[in-house]
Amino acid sequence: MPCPPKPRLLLLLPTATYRATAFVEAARRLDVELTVASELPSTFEQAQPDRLLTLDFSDPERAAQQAYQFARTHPIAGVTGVDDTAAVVAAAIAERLGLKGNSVSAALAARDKHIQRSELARRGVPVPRFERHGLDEDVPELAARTRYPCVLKPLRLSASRGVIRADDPSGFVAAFARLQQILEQPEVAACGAWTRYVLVEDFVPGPEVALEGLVIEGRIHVLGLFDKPDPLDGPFFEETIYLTPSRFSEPARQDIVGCGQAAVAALGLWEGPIHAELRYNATGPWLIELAARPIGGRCSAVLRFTAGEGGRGNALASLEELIIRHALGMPLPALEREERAAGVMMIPVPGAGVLRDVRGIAEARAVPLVEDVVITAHLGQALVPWPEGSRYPGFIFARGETPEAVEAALRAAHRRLAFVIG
């Protein structure tokens, strides 16, 4: 008898990535078809119809008919997108081809941080106090009434880029001026009306932690807690440590969740991965940030997950393989997490400039509980620090019996490298 047919994802993978090689590989493993599309077309598509399909990021509708064509002559068990913009043509594609996913009305409202606040409190989920303002009001007079500290925030742009607190009005004015001018450069402005808007929200004091989950059937599955050991209290909010497991305590832990949960039900979300960003202070958990999609760049290799029923044996499973798993209806394993602590650092832009060498790598990689030492940004590439920036020049790995263990051998590996910026 033939074999049965392998079941075929589609990931939806923007060019400008980190995330095609896990996704690759987590593929390879699990033995199943893959076909990535993409917004750009690749040199490679005519040889290879069958792995690679551009598609219309920018028109989630037209996207999902592009890709019901191709479903067609290779038929589509499940898809899944790796970022905001790729989570909602996901949920379009989903929806035209009756695979598993979420509401494209539920995804744009994971996308876009004004509907998300407003559906969150209007579902009584605790998120700050927040205005939406156009770029064409009166910034003096806005600054005049507008209650401090707060923040400002582009309505769709991601990794904390465009975000700025502001203390008194005149840091609200400047504030302001700085982010006009991320939303005004021509490949933002490009994306839409929703450049033309800021959102203004009261600045929420805290420890801030992120919620990795699996969503299935509305339910959130705990993938990973992870504490930030560094404050984000601002101007700005370049994130550099991820620890985890949360050192919270077990109630506060279950409030974060619940939080978590709470606002999965409010957006209406029903299936695959989510990346909550959550406070923590004497009143309880606030929900800051909400994506349905997997946590972004390198750092998903930080969690591992035992394999458990349906996985392979002693071996850990990788996030990528969770998600795929999900998409395709394949047994899931148990979705623990191994034992180990881990963390990852996201190296922190040391400054403006193109960037000419970087020194001491083998130096950090040698320090003991660190795994690796990833440099993704390449020579002679431009820094850009935040606000107006948000890609990081590469990502430490550590993994030990302690988050304690792991915070310090991160911070020892980073301290031995050097960026030589020209």
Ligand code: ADP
Contents of the next structure:
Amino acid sequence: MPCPPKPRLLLLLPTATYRATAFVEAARRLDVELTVASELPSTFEQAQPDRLLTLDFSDPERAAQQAYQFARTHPIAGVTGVDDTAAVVAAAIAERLGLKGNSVSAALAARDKHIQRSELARRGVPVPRFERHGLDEDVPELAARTRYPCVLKPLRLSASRGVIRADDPSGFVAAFARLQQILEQPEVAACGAWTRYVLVEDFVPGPEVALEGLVIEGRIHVLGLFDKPDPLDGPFFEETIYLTPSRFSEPARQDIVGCGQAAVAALGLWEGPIHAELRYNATGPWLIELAARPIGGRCSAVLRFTAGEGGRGNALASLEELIIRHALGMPLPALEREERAAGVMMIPVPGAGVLRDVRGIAEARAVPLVEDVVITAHLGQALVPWPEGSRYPGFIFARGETPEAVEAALRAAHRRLAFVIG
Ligand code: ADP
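Would you generate the structure of this protein in the form predicted in complex with the ligand, following the form predicted alone above?
Every component of the complex follows; first up is the chain already shown.
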């Protein structure tokens, strides 16, 4: 008897250079076919027409039609996107092909910070007070009537790029000008009309957490709740350490997840991974941002899951395996994170300049509990600090018995690294 064909997942990446290793490995372990689609044609596409596909990410409906054509000869059983733009395209493809996914309108609401704020506020989800302003408005006049402290941000960039806190009118004017410069860079300005606007919102004080979840029929299944032990008080908001399990009390954690769930329902997200940032203070949880995609690239390695039912014996499953299983409708394991504490440090940009050398990697890797030190910046690369920048030079991973021990290991490893900038 012929073998039934393996199910095929269509994986949407922002560019052909995005590192898809974790998904490729997960697909291999699950024995499913993987076709990788990105915006720019890959030189390998002709050699591997069933594995690589070029789609027009700037036009989700057109991309959906292109995927439909492809699926006539290479049936697609599931689709998923790894970043905010890809999530909207994935939604359009899911709608067109009748696959599991979000509606385009829900994915768009998650994508655009102003639409998102409006939808969440309308449905009573706790979000800071916000206003959208055009780049052509009278900035000193705006500064004079804004409430402080506030945060200025672009409508659609990611990784905290262009997000700036202002404490008074002169700080507002300076932040506005700095954000305007980012938005007027030709490659940003070309992205659409949203680059002509700035979102201004109240600064929400208090510690921040990141919530990683898988939405199934509109309900969040928590995959990880991360504390961020370094205060994120601005003026810029580069991330550093993520630690799980969270040290918040059980009732606080329930409140936080409840707020995430309310946001998922308000935006109408129905299926697939989400990554949310929330703050927690005396008033309770506040939704800072919800994205319809998994945690950014490298950081996903911090999460591992007990395989349990539907999984593979005692081996641990990766986040990418869960995402693929879910998208293809394969049996899911229990969705329980392993018992050990885990953490990742997004290594801070050490300064502006060209990276000449990184010393101490072996010493950093030798710190007990440290699992890996990955330097993603290459020598000769220009390092750009926030708020203009958005790329960490690397990542440190650790696992241990307690979040405290993991945090100490991450910091100790970081102290052993020396970045030489020329
Ligand atoms: P991005 O999608 O680029 O990451 P966010 O809107 O999530 O942009 O903002 C990035 C970070 O900036 C948040 O994780 C948070 O630390 C901080 N931040 C953004 N808005 C606020 C706010 N209103 N109050 C306090 N902190 C904020």
